[in-house]
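There is one chain below, alone, in structure tokens, taken in the form predicted on its own.
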Amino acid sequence: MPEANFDGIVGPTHNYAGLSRGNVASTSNQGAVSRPRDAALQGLAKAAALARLGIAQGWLPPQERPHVPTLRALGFAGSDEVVVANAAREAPHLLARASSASCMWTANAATVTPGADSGDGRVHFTVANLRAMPHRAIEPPQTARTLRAVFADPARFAVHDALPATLDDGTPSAFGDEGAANHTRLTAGDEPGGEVEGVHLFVFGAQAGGAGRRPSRYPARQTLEASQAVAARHGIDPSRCLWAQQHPAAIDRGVFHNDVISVGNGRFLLVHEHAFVDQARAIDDVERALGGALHVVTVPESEVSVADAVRTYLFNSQVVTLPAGGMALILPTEAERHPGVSRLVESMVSDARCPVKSAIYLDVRESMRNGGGPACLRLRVPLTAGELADVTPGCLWSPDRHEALVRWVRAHYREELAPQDLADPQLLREGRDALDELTRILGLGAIYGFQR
């Protein structure tokens, strides 16, 4: 069966506070109006659209924000609502960093190993620490609950706390970690599901102690210490893992993570020609690791410069395969409306050679304005029909549940949000009651702390 996605509902307080340094939408757009209703909505379509192809499909509830701990753990004291508006008034980007709908990028969730790769045969999962941005540090310990209600069968899943962030004197670990936005999984065919074999891609944007070459303008979110150690907790045989630097210049550039300049699925990589550090050794060791099945699409910077695949997100499409046979490239309509884009996809879907055979354009206008195009949205979950049968089953898509999904946003979500209004107590009382409600549509129990 093809892999699952994953994908993140998008939270009530979406807004665009552009808190993600190196992330060039998100602060290109901050201060201005979001949408959450619609930031949510298109979300929900997009999974829509995907289930509608025969692809295993599944959603991740958002986190609850504000996430007032955060701000009495910086000090703020009284009543829930008194603790909101003193950090509006005191510490306006304090209350932002613990507002911020960020999690709603599962693809920096955590890592995923299916069990034919992993060392005990179950499907292993490790949260991202996510410690390079101070809004999604807060993150992990409401991550590693969720996946524990989603992929609750001890015997099928296994799901890792975080890596350490810091150090017992606070100082910074080797372990920086941002998920599977820097982890590809490639097979030998088509088929990236659960039941085959897969080798694995950790790609990295420096070494913890320095050597190497590094960004000098923008942070490098994944550490090479971190990807080993995922590799070794999750027990993958080492001669089915490879290592690749991601090019310091492409981050400096707004490449801030891998998923923003290369993706890959089954035998298939497309990635730019700046992409990693020694890229004709990173490439020739993942065609042989693949026995040579390796199709890979090169794009050079004359076609598409690094500058256009960060603002029209090319790689941050999804590759899936579909269940009749060949793949299919899930963009977002930034990329359409791009006439060097729309060029290339057209030449790569007309190549006979090329297992994606077709591209759907989707409108995911609000997560691309805030830095996250439609692979950002979703975490790849390769399964077996068995295991993907033990899932909770109110968090895989069914149209039913989607109409359910589609009547909770509308009921629950606000049309628009200023930066203002995240001072507004009633925000915290609303996003605590949609929670609730979707907990019970998803029956995921009492996952969130203001439930228990």
Contents of the next structure:
Amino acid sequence: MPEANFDGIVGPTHNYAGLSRGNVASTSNQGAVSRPRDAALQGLAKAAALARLGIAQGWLPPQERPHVPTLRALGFAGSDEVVVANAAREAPHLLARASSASCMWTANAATVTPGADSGDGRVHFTVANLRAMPHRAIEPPQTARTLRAVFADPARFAVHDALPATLDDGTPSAFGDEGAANHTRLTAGDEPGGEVEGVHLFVFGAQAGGAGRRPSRYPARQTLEASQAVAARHGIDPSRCLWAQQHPAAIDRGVFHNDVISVGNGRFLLVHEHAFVDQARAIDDVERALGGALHVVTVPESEVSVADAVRTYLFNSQVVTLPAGGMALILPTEAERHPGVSRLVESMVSDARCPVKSAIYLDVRESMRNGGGPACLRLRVPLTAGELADVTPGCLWSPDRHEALVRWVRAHYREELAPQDLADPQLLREGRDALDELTRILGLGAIYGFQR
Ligand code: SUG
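Starting from the form predicted on its own shown above, please give the structure in the form predicted in complex with N~2~-(3-carboxypropanoyl)-L-arginine.
Following is the full complex, with the preceding chain placed first.
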């Protein structure tokens, strides 16, 4: 009963533009020189490590960046090269927005409901509108095209467009949606796959209507209304949906998505004590929904502060169920280097009652420096064996394709990218050549605007 993880392949323009207010790593590394080749290789190595543990693993390709249609919509005209050059001269911050490789964090691509929980037995995806951050709000149309190419069979998969970000008159809608990063599916056993029924913990940052509490410093990206709409669209039985509000104080301390402060898998939940507004009720709800099977580890502020959770991304680890049984925690090396965090992990995995039996630390430093840990880099898709067999095969992990992707990265990616390099028209050509070849490696056909 596989739960597949689809990792975002880091795009050739990976850079540090400081675009995400409220994401401490993003803003504090603004202007730093990035290493796109290392970033992509670190991502491929993570996917390979998971695949070699026997986890069903896939890839989602990056989007075209810089995204010339975005710049044209903002008024820049001329050939594609002239558009980029003019944007670089007149509005470098707009070029940076159109150049971000942020689609690598596929936990924000969509919210996924497996057939066991959806109304019609198909696997449902709602593309996230990502409207809180302008550089991410341009992702949804391509995300929908990509998901429809990877999960192509409409008899098995339903890919819904993003919820409307605005109303017809341009005012913001009630729907701020950041995808799976604010959704945790739990099951009564260790199995998180697509054949078992789950319960759905939807975590929101605020209510769009203004009711209830909200952060004062940083934006609450996910609205309750968006999560409700996703649950309704996917036909999830309301009695299997649980709702919790993220603590506004946590958002104000840099917890811009719920997956920065809690993570769950099967009957296991790891959560910081300051994650939710009404923490006791939220945990109680999950406990009741799982019929007492839940194993919850609540991390107190005295052991790991919210600030350290944000710095180390302890909670942004992946929890995976291994084919031989038991779970593993896949953490970033930043967590290993923090004595308090590594001690906590150590004592957790040595507790015989805990379903997590081992911890594996991986280097995803380039992504971490933009606020993306192991869990951000992947979209969980619980599938049945039959559904897995129906995924576009080139997007599923194999040793040969992994090697082909490593060669592809080495051939096409720059070692370094400084902020001023985004103005280089050659970067646009390099990116298109790279993505053109990538669609052949992954067997995806023409999914990008520049290919059509
Ligand atoms: O949306 N960072 C991303 C990180 C997303 C992490 N995802 C999850 N937690 N699931 C974001 O804030 C920074 C880009 C820049 O500043 O150049 C960025 O978009």
